[in-house]
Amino acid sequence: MRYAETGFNLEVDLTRGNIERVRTDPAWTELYLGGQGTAGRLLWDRVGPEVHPFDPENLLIFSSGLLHSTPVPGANRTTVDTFSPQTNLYSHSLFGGFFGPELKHAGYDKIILRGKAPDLVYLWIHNDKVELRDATHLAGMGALATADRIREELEQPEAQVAAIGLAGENRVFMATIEHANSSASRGVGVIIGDKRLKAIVVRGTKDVNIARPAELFGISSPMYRAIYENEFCGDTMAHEDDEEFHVNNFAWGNARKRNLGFWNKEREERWKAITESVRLRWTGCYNCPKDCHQAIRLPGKQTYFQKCYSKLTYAMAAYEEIDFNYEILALTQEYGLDGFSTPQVLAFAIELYEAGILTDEDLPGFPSSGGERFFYLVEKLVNREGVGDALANGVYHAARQIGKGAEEFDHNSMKKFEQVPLKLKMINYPYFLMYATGEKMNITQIEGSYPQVPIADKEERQRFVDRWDAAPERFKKWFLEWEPRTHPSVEAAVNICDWNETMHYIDDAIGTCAFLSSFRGQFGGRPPYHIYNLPQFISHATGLDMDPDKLWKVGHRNRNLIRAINIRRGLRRADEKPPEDHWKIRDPEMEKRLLDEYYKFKGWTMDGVPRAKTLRELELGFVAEDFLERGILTEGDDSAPEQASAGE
C-alpha cells in the first residue's frame, strides 16, 4: 500500500486524445519525495535538450505535493513544471487554493500533459472518470468566468478548476493559469495555451492512506492552532496597509527610478478605505487557518482575487493610484496575465514611445494618460496585435524584435525573464548569489529562511536567535556577528544562499506553503515548518524513515537535478548575471569571488556544472553519465568538497 501519495499519475496525450492511469515507482518517492522533485525527474527522462518548449514533446506537469490531502495544515501548493519559450530553460510555478489536494482525492499524484489538441478542449477528472471535452464555446472567455461556466455545465459546484484566459490561448509569454484565489505564472500559462487546453477540472472524493494516522493527527492538530496564532507566518503583506517599503524600494515604471516621498499617512488611510470598499471577504487555502487573499468586486466586473503582491504592481508601473490597480487587475486576471511581469512590459512600451522608438504608427490612437495607456497596451498585448505581438514575448525578446535602441530599455530581465523590480543601493552578497544562480526565475521562490537585514540592537538580536528554532547552529552564529551596514562573510553568504534554496526545494516537493516555511523565516525567525520538524510530519504520513540530514540531502538532490536540466539546455556561468543596475553600487571582483566560492561549495565546476562526484553522491549517477557522454563533464572533473549537514 502507498501512503500519503496515491501511487498513480494521469498521462494525457492531447494529440491523440489518449488518457492513461499509470502506476509510479515508490523508489522515486524516497529519492525526491514528490511535487517538483519527481516532476523534475520526469522532465529529465522524457524531454531532451533538443525539444523546443512549443514542440508537442514538451511536457506540462501538474503535481500535488507529497503531504497534500493529509491532516498536515497548509500543505496545498500545486507545482506546475515545464520548459519556457521565453528562456528555453526549466520553468517552475506554484499555486495554492484547493487544486492539488482535490487531485489527490481523485486518485492521482500528477497530471502529465503532452502533445497538442486539434482544437480547444478541457480535461474533466472525476475520480476514475477522466475525459477530454470540447471547449470551443469557451474560446476567448475569461479564466474565472470559464471556471464558473464549466462548473455550471457539469453541475459540479465543488469541482476545482485551473483555467486560462485569452492571454494563454494566444500564447502570451506572461500568461497565467488561474485557480480560485491563486494562479500559476512564470512561463506555464503559455504552454497550456499552446497545447490548446483551456482548463483542467477536478472533483475527487477518494480517501488518502496515511502510514500512522493517529500520530500524524496528533502533531497536525496543535500545528493548525500554532499557525493561526503565529503573527510571523502567512502572507502578512496582504493585510498590511503601510506600503512605504515597497514604494520606496521597488522601481516605478520600467526604469530604475524610485518615487521617494510618495507614501504618507493620508495616502495610506485613503488606500485603506478604497480596499475596504471593494473587498468582499478574506479567503484562505485548503486546510490552512490563514486568510492571505482578498476577494475583490468592482461594479460591473468579474469578481477576482488579489493574491501575493499584486496590489501595487500596476499602479507603480503606471505612476497611478491604487484604485487604478484594482481596475486593471479586474481585466488582467480574467485575461490571465502575470501581475509581476506584465506591468513591466507595459511600462517598457511607454518608455519606448516617450523615447521615440515606438511611434504613433506603431501605436495608433495611443492615449495621453498613463492609466489609459496601460489599458490600451493590455489589449494590444493579449491579442498579439501590431507591436503587441512583440510585447507578448516579454521585455527581453520584445526589445530585440523592436530594435532601434530598445535593448537599452531592458532594465530588469535576467536569463531573458523579468525579475522583481527592486532598486537598491549596494550589492547584497546572499541575494547576488540567489539571483545569479537560482533556477526558479523569481527571487521569492528562493529567498526566505535567513533575515534580509541585521538587527542593530544586540539584545534584541540575541532574543531573535534564542527563539530561532528553524536555524542550524552555524546561521545563529553568523547572525549574531552581523552588524548593520556590513556584509556577511563570503562563507556565510554561500551558506545562506544554499539554506534558502534548499528549504524551497523541500517545500515544493511536499507541497507546503512557503509562507509557513521557507519564505517566512526571514521575518521574525519563527516559521511553523522547518528542517527539524518536517521529517516527523513526512515520516508519519508516508512511513518513510526521515530525519533532518536525510531531508537536507533530498533538497540538495532535487536542486542539483533541476540545475542539471538547465545545464543540459545550455545554461552556464556566463548567464548568471543579475541586471546591471539592480544595485547602484556593484563590485565585479567580489561577485566573481562569490560565484567561485558558491560553485566550490556546491561541488560544481567553475562553469557552474555539477561535478560527477557530486551527482553520484546524491544518487544522480544517471545525470553524471549523461554529462560525460555529451562532453559536458570529463572523468577527471570529479572533485567536490564536503558540505555542512542540516544540524551543523
Second form
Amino acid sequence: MRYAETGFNLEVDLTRGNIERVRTDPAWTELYLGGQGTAGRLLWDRVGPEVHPFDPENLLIFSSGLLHSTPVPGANRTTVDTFSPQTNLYSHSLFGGFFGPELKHAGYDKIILRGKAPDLVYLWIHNDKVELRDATHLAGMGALATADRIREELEQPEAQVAAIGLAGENRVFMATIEHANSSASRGVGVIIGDKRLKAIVVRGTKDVNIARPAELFGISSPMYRAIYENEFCGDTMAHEDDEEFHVNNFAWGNARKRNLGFWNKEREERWKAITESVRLRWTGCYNCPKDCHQAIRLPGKQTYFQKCYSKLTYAMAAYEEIDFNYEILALTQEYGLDGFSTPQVLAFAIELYEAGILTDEDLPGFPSSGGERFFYLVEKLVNREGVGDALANGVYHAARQIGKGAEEFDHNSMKKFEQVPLKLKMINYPYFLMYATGEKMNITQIEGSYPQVPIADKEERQRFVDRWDAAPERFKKWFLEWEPRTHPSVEAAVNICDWNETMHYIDDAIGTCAFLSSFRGQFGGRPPYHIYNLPQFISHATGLDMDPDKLWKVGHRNRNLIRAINIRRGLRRADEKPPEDHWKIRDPEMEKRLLDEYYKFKGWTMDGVPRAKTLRELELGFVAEDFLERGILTEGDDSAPEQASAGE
Amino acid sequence: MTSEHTKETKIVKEIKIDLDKCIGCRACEVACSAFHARPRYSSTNPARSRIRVIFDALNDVYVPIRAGDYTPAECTGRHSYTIGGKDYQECSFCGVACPARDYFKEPDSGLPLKCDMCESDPTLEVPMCVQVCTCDSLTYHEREVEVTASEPREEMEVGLEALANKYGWERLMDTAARLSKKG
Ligand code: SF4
Ligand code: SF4
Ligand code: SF4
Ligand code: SF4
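Output the form predicted in complex with the partner chain next; the form predicted on its own has already been displayed.
Zooming out: every chain and molecule, the one shown earlier first.
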C-alpha cells in the first residue's frame, strides 16, 4: 500500500486531448519525497535542454506535497514547475489554499501537462472522471470570476479551481495562476496560457492512506495551537500596520531609490484606516490556523485576496499611497499579474519615458501621475499592445527590444528575472550567496532559517540560542559569535546559505508552508517545523524511516537535481551576479571568494557545476553520466570535500 | 409509532459559531473526518466530515455547518437572508443531508452523515472541530435544560431509511433477505 501519496499521476496531452492515469515509482518517493523533488526528476528525464519553453514538449507540472491531505497542519503548498520563456531556465512557483489536498483526494499526486490545446479549454478532474472542456466562453474573464463561473456551470460548489486571467491568456511573462486566496507566479502563468489551458478544476472525495495514523494525529493536533500562538510564524508582517521595514529598505520606482523619511506615524494611522475600511476579513489556507491573506473589497469592485508584501509593491513603484495599491490590485489580481515583478516593469517603462527613450508616440496620451500611468500601462501590458508587447516579456527582454539605451535601466534583474528590490548599503555575505546562486529566482524562496540580524545584547543572544530548537549546533556557535555591524565568516556564510536553501527544498517537496518553516526562522528563531521535527511527521505519514540526516540529504539531492536541470540548459557561474547596485558598497574580491567557497562546499566545480562524485553520492549518478556524455563535466576532476550534515 | 414522552433535565451540548471569525481553513473538517475514520485517524477526508464550511468567497460568505438530519427531498421553496449587507442562502445554514447537494453524505455509499458531538469513550471534553478551531469561530458550551424526551432514533434506523428512500423498501428487503441467507 502507498502511504501519504496516492501513487498515481495524471498525464494530460493537451494537443491530442489524451488523458492517462499513471502509476508512480515508490523509489522516487524515497529519493525526492514529492512536490518539487519528483517534479524536478520528471523535468530532468523528459524535457531536454533543446526544448524551448513555448514548445509543446515543455511540461507544466502541478504537484501536491507529500504531506498534503494528512492531518499535518499547514501542509497545503502546491508547486508548479516548468521552464520559463523569460529565463529559459527552470521555473518554479508555489501556491497555498486548498488545491493540492483536493487533488490527492481525487486520487492523484501530480498533474503533468504537455502539448497545447487547439483552443482555450479547462481540465475538469472529478475523482476518476477527467475531461477537457471548452473554455472559449471564459476567454478574457478574470481569474477568480472564472473559478466561480465554472463551479456554477458544473454545479460543484466544492470544486477547487486554479485559473488564469487575461495576462496568462496573452502569454504575459509575469502572469500568475490564481487559486482561492493564493497565486503562483515567477513564470508559470505564461506557460499555462501558452498551453491554452484556462483553468484546472478538481473535486476529490477519496481517502489517502496514512502509515501510522494515531501517531501522526497525536503529533499533529498540538501543532494547531503551537502555530496559532507562535508570533514568529505565518505572514507576521501582513498583520502589521507599521510598514517601516518595507517602505524604508526596499527601493521605490524601478528598484532605484530609497524613500527615507516617507514613513511616519500620521501615514501609518491613515494607511491603517484605509486598510481596515477595505478588508472584509483575514483568511487562511487548508488546515492551517494562521490567517495570512486579506479579503479586500472596494466599493463597486469584485472581492480579491491580498497577500505578502504586494500590499505595497505597486504603491512604492508608482510613488503613490496605499489606497492606490488596493485599487490597482483589484484589477491586476483579476488579470492575474505577479505583484512583485509587474510593478517593476511598469516603473521601468516610466523611467524610460522620463529619460526620453519611450516617447509620446510609444505612449499616446500618457497621463502625468504615477498612479494613472500605472493603470494606463497595465492595459498595454496585459493586452500586449504597442510597447506593452515588449514590456510583457519582463524588464530584461523589454530593455533589449526597445534598445536606444534602455539596457541601462535594466539594473535589477539577474538571470533575466526581476529581483526583490532590497537595496542595502553594505554587501551581506549570506545574502550575496543566496541571491547569486538561488535556483528559485526570488530571495523569499531561499532565505529564512538563519536570523537576518545579530542580537546586540550578549545575554539575550544566549537566551535566543538556548531555545533555538530548529538550528543545527554549528549555527548556534556562529550566532553567539556574531556582533552587530560585523560579517559572519566565509565558512558561516556558506553554511547559512546552505541551511536556508535546504529547508526550502524540504518544504517544497512535502508541501509545508514556508511561513511555518523554511522562511520563518529568520525572525525569532522558532519555526514550528524544522529539520529536527519534520522527520517524525514524514515517517508517521509515509512509513519511511526518516531522520534529520536523511532529510537533509534529500534537501541536498533535490537542490542538486534542480541545479543540474539549469546547468544542462547553460547556467554557469557567469550568470550568478546580483544586480550591480544591489548593495551600495561592493567587495568584488570577497564576492569571488564567497562563490568559490560555496561551490567548493557544495561539491561543485568553480564554474558552478555539480561534480560527478557529488552527484553520485546523492544518488544522482544518472545526472553525472549525462554531464560526462555532454562534456559538461570531465572525469577526473573530482575532489569534492565532505559536506556538513544536519547533526553537526 | 408512539413513544414515551417524559420531562427530564439534560445537558445540551452546543457549538456556537461566529461567522465573522471564520478564516475558512477547514481544519474543523479535517479533524472531524479524522476522528470518525475507522480505524480512528486513518484518513482525513473532508468529504466524510460532519462539519462543512460553506464558501462563497467573492461574497465573503464562510459558514461552518454541522450535519443534522437526513431528508429524501429538498425543500420546495427556500429563503434567502440578508445579514449585515451580505446575502446568504437558506441552504448555507442548513445541516440537512439533502438531495440538493453533496454535503453530509458518505462519498462511496451516499449514506447520510450526522454530527454526533464526537460521542466516544472516553468522552471528549471538547469536540474535535472546536479543538482545532484556534481562532474561536467555533466554541463549545454546555447548558442544562428541561426537555420532553423521546426515544432517539438509532443510527441504523436513519441509515436504513435513507437506503429505502434511495432504492425503495422492496428492493432493500429483498437484498437484506438475500444477503442474510448467504451469511
Ligand atoms: S501560514 Fe499563512 S500562508 Fe502559510 S498555510 Fe498558513 S495561512 Fe497559508
Ligand atoms: S476551523 Fe474554525 S476558522 Fe477554520 S474553517 Fe472551521 S470554523 Fe472556520
Ligand atoms: S439543504 Fe436544507 S435548506 Fe437546502 S434544500 Fe436541502 S433541506 Fe432545504
Ligand atoms: S462535534 Fe464532532 S462530530 Fe460534530 S461536527 Fe464537530 S467534530 Fe464532527
